[in-house]
There are 4 protein chains.
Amino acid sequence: MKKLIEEFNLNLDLAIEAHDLLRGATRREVEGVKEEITQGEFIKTTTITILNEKGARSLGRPKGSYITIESPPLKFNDPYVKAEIIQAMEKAMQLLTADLLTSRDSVLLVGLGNWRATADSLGPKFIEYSPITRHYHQHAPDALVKGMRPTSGIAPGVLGITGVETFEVVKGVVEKIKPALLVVVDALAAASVERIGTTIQMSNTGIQPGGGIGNQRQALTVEGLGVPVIAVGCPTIVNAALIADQAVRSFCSRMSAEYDNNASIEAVKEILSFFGGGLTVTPKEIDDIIENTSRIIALGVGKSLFPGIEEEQLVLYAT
Amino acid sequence: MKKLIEEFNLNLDLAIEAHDLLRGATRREVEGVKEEITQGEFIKTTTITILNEKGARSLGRPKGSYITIESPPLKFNDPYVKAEIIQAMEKAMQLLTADLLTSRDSVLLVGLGNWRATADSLGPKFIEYSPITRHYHQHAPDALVKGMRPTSGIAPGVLGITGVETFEVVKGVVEKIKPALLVVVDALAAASVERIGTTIQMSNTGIQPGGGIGNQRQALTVEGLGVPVIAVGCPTIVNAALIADQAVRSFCSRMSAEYDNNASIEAVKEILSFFGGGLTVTPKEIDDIIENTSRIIALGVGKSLFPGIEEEQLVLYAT
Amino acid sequence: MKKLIEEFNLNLDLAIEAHDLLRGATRREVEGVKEEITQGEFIKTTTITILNEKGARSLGRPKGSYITIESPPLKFNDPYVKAEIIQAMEKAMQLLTADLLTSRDSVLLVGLGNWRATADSLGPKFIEYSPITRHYHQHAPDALVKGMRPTSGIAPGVLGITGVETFEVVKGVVEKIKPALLVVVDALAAASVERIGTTIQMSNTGIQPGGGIGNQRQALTVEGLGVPVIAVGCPTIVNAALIADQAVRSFCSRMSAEYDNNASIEAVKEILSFFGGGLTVTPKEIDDIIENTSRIIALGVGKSLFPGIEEEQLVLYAT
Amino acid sequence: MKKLIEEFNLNLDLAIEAHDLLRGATRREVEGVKEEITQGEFIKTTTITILNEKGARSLGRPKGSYITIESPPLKFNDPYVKAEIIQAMEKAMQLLTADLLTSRDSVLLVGLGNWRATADSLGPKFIEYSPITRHYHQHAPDALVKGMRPTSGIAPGVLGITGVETFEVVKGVVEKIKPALLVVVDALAAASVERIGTTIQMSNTGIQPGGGIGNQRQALTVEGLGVPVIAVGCPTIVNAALIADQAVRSFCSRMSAEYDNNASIEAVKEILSFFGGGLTVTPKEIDDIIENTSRIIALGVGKSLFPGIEEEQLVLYAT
């Protein structure tokens, strides 16, 4: 697959997928990389955590921590499951921010994607039901419930902003309304349809958008933005390319026949060329699933933010 | 691939494609079924005709007319192939309502889809760029050029209306507005990457939600509603179970290895049960197709309808 | 203001005010109406009887009850005014639908308005919160809380539906899937600022689209659709003419000069006539004001028709 | 009206009704200001220059020219008068632009305003139909027609941006791309209803939101950014104050009684204070104004952004 990745410039968003990728059938330890994991009732909780350099190259990520909620009934939006899952979130945000943040500081939310394809809309979806406070303590502190920070948020990709790179607003944001944290949300791509609205991926490393390890002067990230970054992401699609390959790599297992790298490639390129690799599998009921995951997860980041402020309270804050 | 299709319950809705399905490699005539080519500048047309119900059972379709209209730049909205295109759907949609319509006859465009779900929202799209001028003819005559007919439009899966079937929307609007001609717009799905925002479908046989040649009394089509319909549609999906099966294909062809209908299926099932099949698979600039192609068919059949009348002018009359 | 109503071709959507406007300062009785008021925590809820035809002609609407729950928070969405405003509507529901409905009882949700202009969004964003349940008894009964009924929707105003007339769509769906009630929820009209998003009506007499007694055949009530129809209606807006024409009448007061009537008609008709009278007034933050009073209409209207499901449960069957 | 206006703290977004204001019934000459009308076939042109200081004291805003364009056909979009009246915003353009900018300048535009009050979205409906292609030069540049300049666009109070100062996204996202110039185009707030959808006013001013002189240090304008602001915009509201004190000051004249200043405020401040001054009239068709009125904005900024590119190349390049 590392091949296929690299011929079809594909991203693998979700580090556990990495890992996965690398430690193979054997399951065999990475050096640098450290997973643990917690079992919950409806969930199951996986940190990563890449601890040095030598890490960072073999999963092609930065260091960092890398927490990932697995629920299938996510996408359902599930009430009794959607409790653990907020639950877990919190865990989370409190790992990863550790003492970054006291509770008056100020956090800019930043969602990622474009609003008019639904399956890139997660990022706008969650801005929209976030609890934005900036505004009240600038204009009305009195209709603020006690001890909440302020909270911006920006959705760059949207109708909004165009021709502008997303690294570029973001920054000129930064450096007017000077947060002490960022929380990045975005739509994701996995290797494996059983992850799409099942999965949340959150990190302390921030984001490069595009993927991969790129230049983090440019990147959402503490060195690219001077304020660290919280990314927090759910797959929606993944690229056809890995679907294809993984259909004839199913196939040739059950004929014994020999699987062969490069001309599985051959063939997805055959298949799929016409859009230049830019082919997304997504399900059909992909309107429900961002609905429901984009609620979540902007719950979750919300009750992190707002310890102790009710779901109820909160979802009066959003926009 | 139609074991795979019946497998995965899939709908070929391009009659060109199963057509070309049927005659394979051989390019075999089929019984009761003709075929037309006209190639234009920027574009070629292709006229099938199912003559008879031994041809409407090899191609798993009604009888009557399914008239193609192929240019890859119709999803760039490219302004000199446009004319082109525009021309083609008005001398389509003359073949197609033959004696169907006279200048005055009242119209009722029905545009099919879910606008939440980006690559399903041809439909919606094309209601909102479609020139409506019924409540004028009601409320506001002096208003409209001379010698427009009155039409309306409904796009019954918006928002807007749920819970009920498609079917039953539409007869009922039908029976109130009682219109000469419906023309309905679905977004399609396609065998081939290639086929997306590339190809127009136009028929005079009505569409069966869900596809395929089911119970024509519950469709929309002139035995369902009473009225004859021409369906209008663009492919913007294909089934990833598609996608896979053909790289399995391609991956033996070059490897020189035994294709196997029932391994490939099996594979496929494996890599995309998870969604019960529901995986499609869209180009990630799915949102500017959908706007392209839904632009250029609302003008092709506005034009159609309101012969002599100035693309400025038919524009005026959009929602 | 009477003379101005009919002037300027107004209407007073609200029972309440057309009660109080014809009793005036002396607050007298009025024939074949009763009135009885019953005062909450923070709400206080009017039940206006139109007894006889003396009393539907005096009050300019039909026979029947008019329940309005007064409540200045509602427009806040405040969440401990939320619960008492949301019995308060379970309450008046079941008063106006007395025998109506058995628990088995199939109901149409209409939400009237055009989502593109704010202030007339009101009933298709309480369509978008409300629970709608028919396509899971036809399709997937298992996903169905026990004892749910089945509801649809429609928002016949909706990008959707041009060209066709409200009354016709809707009588065209009633027909095919014969409900046993209508919820119909509509954007009103006040007389008076203070009553924009402060406001609930509910009667048992439906709705005539335009407002007034006009032909009860033609309109979305028992006699026009075969079928009962409670109307639910919030106001978002104060016509124009009456803001002008009740500064004109305080600022006599306070010169203690002669207000005029046909002086103040004149006065109005100069400043205002440029768009027909059709000129409204809304307060600025009306997207908020349709946002919460949408949320709560829905939930009180669900919980009605749901009696026993939790909130949070009703909130998953949202479209 | 001068009174009224700083008891209610109302703007008069446009520098005409300010001028005429000023210079009452006997149309005197206010000292360092300069008014110059051009009479078309469609449309009027008036335009006014703030000379100095004084001027700029009188009429309430800084220094500058300020375009007017009137033409009641502008909100009808129709193609007759759309000509001339993009014509003559690209004449005012070279005269607000005068030698600010080569044919190579990047240009950042501004859609200022909340798209979820339909009568606030002109700016984001500006964005949305304007021609971007800033990104185009940096990762296409061959699908660029030769000699386009590189735009970008922005519409800071979309969905979008939340609790952050449209000032400093702005100044962020400025000194990001460095531009040569911004185009700011805003909804306004008219005196008088015929104004709604037929003005738009053009001035090299820049914006300061909120109306006003104010500090220009916060403002758009080139002492806040750094940068030369073309402003744009054209009225889709009157405030509710003015209406209710016109209607007031029209029945005075009719009666021939004496208009009491104070009399008046206190009446209007009875009927509206509420909303605490925030109340807005608008036209019921005013989602139909703001579409037209935005796509011709948007043409007449392209038509001048990008001299002689025809109008169908422009629209390929909207986002």
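Numbering follows the first chain given and starts at 1. These numbers were taken from a predicted model, which means no experiment stands behind them. Heads up, when I say rigid core I mean the largest set of C-alphas that superpose within 1.5 Å between the two forms. Compared with the form predicted alone:
With the core held fixed between these two forms, V268 has its Cα displaced by at least 2 Å.
After superposition on the rigid core, the Cα of E6 moves by 2 Å or more between these two forms. Relative to the superposed core, E41 undergoes a C-alpha shift smaller than 2 Å between these two forms.
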Given for the second form:
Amino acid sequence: MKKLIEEFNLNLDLAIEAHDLLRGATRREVEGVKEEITQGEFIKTTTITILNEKGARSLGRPKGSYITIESPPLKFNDPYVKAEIIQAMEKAMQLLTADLLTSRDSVLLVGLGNWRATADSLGPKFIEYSPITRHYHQHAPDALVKGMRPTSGIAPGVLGITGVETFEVVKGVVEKIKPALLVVVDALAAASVERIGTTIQMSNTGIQPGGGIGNQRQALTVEGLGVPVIAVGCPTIVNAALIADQAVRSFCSRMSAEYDNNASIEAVKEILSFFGGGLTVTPKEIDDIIENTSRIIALGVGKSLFPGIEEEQLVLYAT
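Please give the other form, namely the form predicted alone, since only the form predicted in complex with another copy of the chain has been shown so far.
Chain alone follows, minus partners and molecules.
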């Protein structure tokens, strides 16, 4: 798969996939990278910590922590699974934001993506379901539950709709309202169809909008914005080249035939040549996946930013 990814110039948004690819079949630990796994009733949580520059070069992403929550039932609206995922997200957010926030600090929520394209609308939907309270602090403080911090949210859209780079929009808002922390949510690209709607990644290293589809924009990071950035995402698409190659591998395995990596890549290139190798796919159930996942992420983030506040109360302050 590594050669295929290089041939089609694909990006792996999920650190867990990049880590697994780098280790390969040997499962050897990568120098400068630490992995910890915890198993819950319905979920598995994997924390990958890139410790130094060597680990960063190996995995092709910045130093920091990448927490991945995996749960195949995530794409279904199961209340028991939902509760465990929200609890795991709250715990992960607290680890990632440790020492970054006081109880009164303001937080800016940013929902990246194109609200006109369902598979890319996770970010805007997240803003729709998130508790937004900054205006209450300014104009109606008595309407707030005690202990609620000021939060604001924006969905800056995409360059093709607004004509403005996402970084420019976010930078301008940050300079104006001066939040202590950014929480940025975006749809991701996975290397496997099994991860669509079943995996949530959280990191403290920022995010590069459009990276998963090769349409990279200026990264949203503490270096560029002057504010710590927590990135949260869920895969909603897979590149067709990866699916085609996996199908070839599976066919060869079933037929006890030898898999030829180069031949598979050439065949995939031929089929996808009309799209220049840039074809990505998403399931027909993506509407339900986006709706369910955005609500769960909004509650997971909300519970971490408003500790002690009940979910029923947080929902009342959603936009």
